[in-house]
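Starting off, we have a lone chain in the form predicted on its own, written out as structure tokens.
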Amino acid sequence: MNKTRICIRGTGSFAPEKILSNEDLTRMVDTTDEWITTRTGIRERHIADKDTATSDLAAAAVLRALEAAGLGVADIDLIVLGTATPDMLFPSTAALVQAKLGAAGAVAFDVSAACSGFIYAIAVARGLIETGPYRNAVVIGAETLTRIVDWDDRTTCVLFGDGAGAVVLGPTDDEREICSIELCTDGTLSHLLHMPAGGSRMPASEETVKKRLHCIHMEGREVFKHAVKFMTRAMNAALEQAGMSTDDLDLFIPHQANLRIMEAVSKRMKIPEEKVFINVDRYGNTSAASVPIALDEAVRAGRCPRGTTVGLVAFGGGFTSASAVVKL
């Protein structure tokens, strides 16, 4: 029996209107535009206002993806959302998105895999379409990371931004297809990138707030080293699974965490610069939203005509890594 083939039918993204530039940051923390740009490649990032939550960004991205796919809200059977910054611990942010959209018939839940969350969510949604009664799935990566940064820590506050990206998945009988997906986790390294407080291990208290334990804590040098290794390994594994090599990729979209990381991964894999899509300079690291925002921008910029083979790869806290080979 032939397995149902699944493809990306439409893409969408959304970012808050407010932009925080490197120059703005120099008035908030001891840093310079040159220091940030040289080390990260980031020049600005989008910041959600106090009345905007992750679900708001996600819902806006979904509507754009549905429009691109030629579908309506009533066509959605499944909503899977990857995020590290949910509106609240429960209910799921996906459930809140379902309510905002009015997608009453859709099953909705979150996936937690930090920056790899979007590709993990694609893997889950693809499997449910292949084996279950679902036909049209919305997969989202959405974050409001600026809510959990320590604005006095110049090594981390300059890195992150807010935004959301979404895709519509569905069965296909043409050349479009999700060819392969590779997922990996190494929990022994979780201490290198995490938010210590706010869960059952360290519930919120006056002390945890004073010590800023509800903010992102990261060992930058170690994360950089592992990110390059994990992303390279994951992308090579997805290519091997698809029976392809880097030469078969028309476009490479790595997680937009840091320009140096992306350059190191591309160099290791011998992917030429012109095939690498980069928008980290305008968004910063948007975690699970990073890959779908970049994918949507690439599609809308005309970088992905029908038949384009795209490599997607991400790395995040956990440590998690994920990759996919997709024909658009």
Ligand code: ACO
Contents of the next structure:
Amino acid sequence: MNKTRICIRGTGSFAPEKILSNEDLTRMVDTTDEWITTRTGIRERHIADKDTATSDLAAAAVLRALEAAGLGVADIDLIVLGTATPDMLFPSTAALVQAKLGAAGAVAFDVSAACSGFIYAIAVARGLIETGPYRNAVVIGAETLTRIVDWDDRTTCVLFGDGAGAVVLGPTDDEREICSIELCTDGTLSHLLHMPAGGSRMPASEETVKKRLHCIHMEGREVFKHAVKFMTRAMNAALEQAGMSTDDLDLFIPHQANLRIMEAVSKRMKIPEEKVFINVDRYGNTSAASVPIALDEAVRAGRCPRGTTVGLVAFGGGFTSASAVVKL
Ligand code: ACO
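Please show me the structure of the same protein in the form predicted together with the ligand, now that we have looked at it in the form predicted on its own.
Expanding to the full complex; the earlier chain stays at the top.
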């Protein structure tokens, strides 16, 4: 029996209006625009205001993706959302998005894979459309990372931003297709990038708040090394699975964590600069939202006309890595 082929039918993204520049950060911690720019490529990032949570950004991105796909809220039967910064531990942020949109017929749940969450969510949604009763899925990567940043820690607070990206997935009978997806997890390295408190291992207490254990803790140099290795391996594996090589990629959209990481991966894979999509300078690292925001910007900028082959790759806490080859 032939498998149902699945494609991306539309993309959308949303970022909060408020922008925090490197210059603003120099008034908050001991840093400089020059340090941040040369070490990370980041110039500014969007910050959600205090009344905005992850589900608000997600719902706004979904409406744009639905519009691009020419579909309405009533057409959605599945919502899968990747995030490391849910509105709350439960219910899922996807359930809150379902309620906000009024998508009463949609099954909704979250996927937890940190920065790789969006591509993990695509894999789950694709599988459910292939095998289940679902037809139109909305897949979201949405984050309010700035809520779990220690604003006194200059080594991490300069890196992150808020935003959301979404795609509509559905069956296809044209050339558009998700050609391959590759997922990988190494839980032995989880201690290098995590938020220690707030779960069952270390519930919230006065002490955990005082010790700032509800913030991102990261071994930057170690994460950097592993990010390059994992992302290169993941992208090569997805290409191999699709029966393609790097030369077949028209556009490469890596997780926008750090310009130097993206340059190192592209160099190892021999992907020329002009094929690499970069927007980390304007968003910082938006974790699970980074790939779908970049994908939506690339589509809207006319860089992905019909028939374009795009490579997506992400890496994050877990460690997790994920990649996909997509024909748009
Ligand atoms: N401003 C000025 N100086 C700083 C800052 C800052 N914001 N942050 C650190 N420094 C200083 C350090 O204190 C250190 O000073 P010292 O030499 O006197 O001790 C010096 O700069 C060098 O610090 P390193 O940590 O070695 O700097 P490095 O070149 O490794 O860059 C960075 C740090 C940008 C965090 C880098 O390691 C990195 O990008 N790592 C990957 C991080 C990442 O991408 N994480 C997320 C991936 S997964 C996900 O998306 C969740």
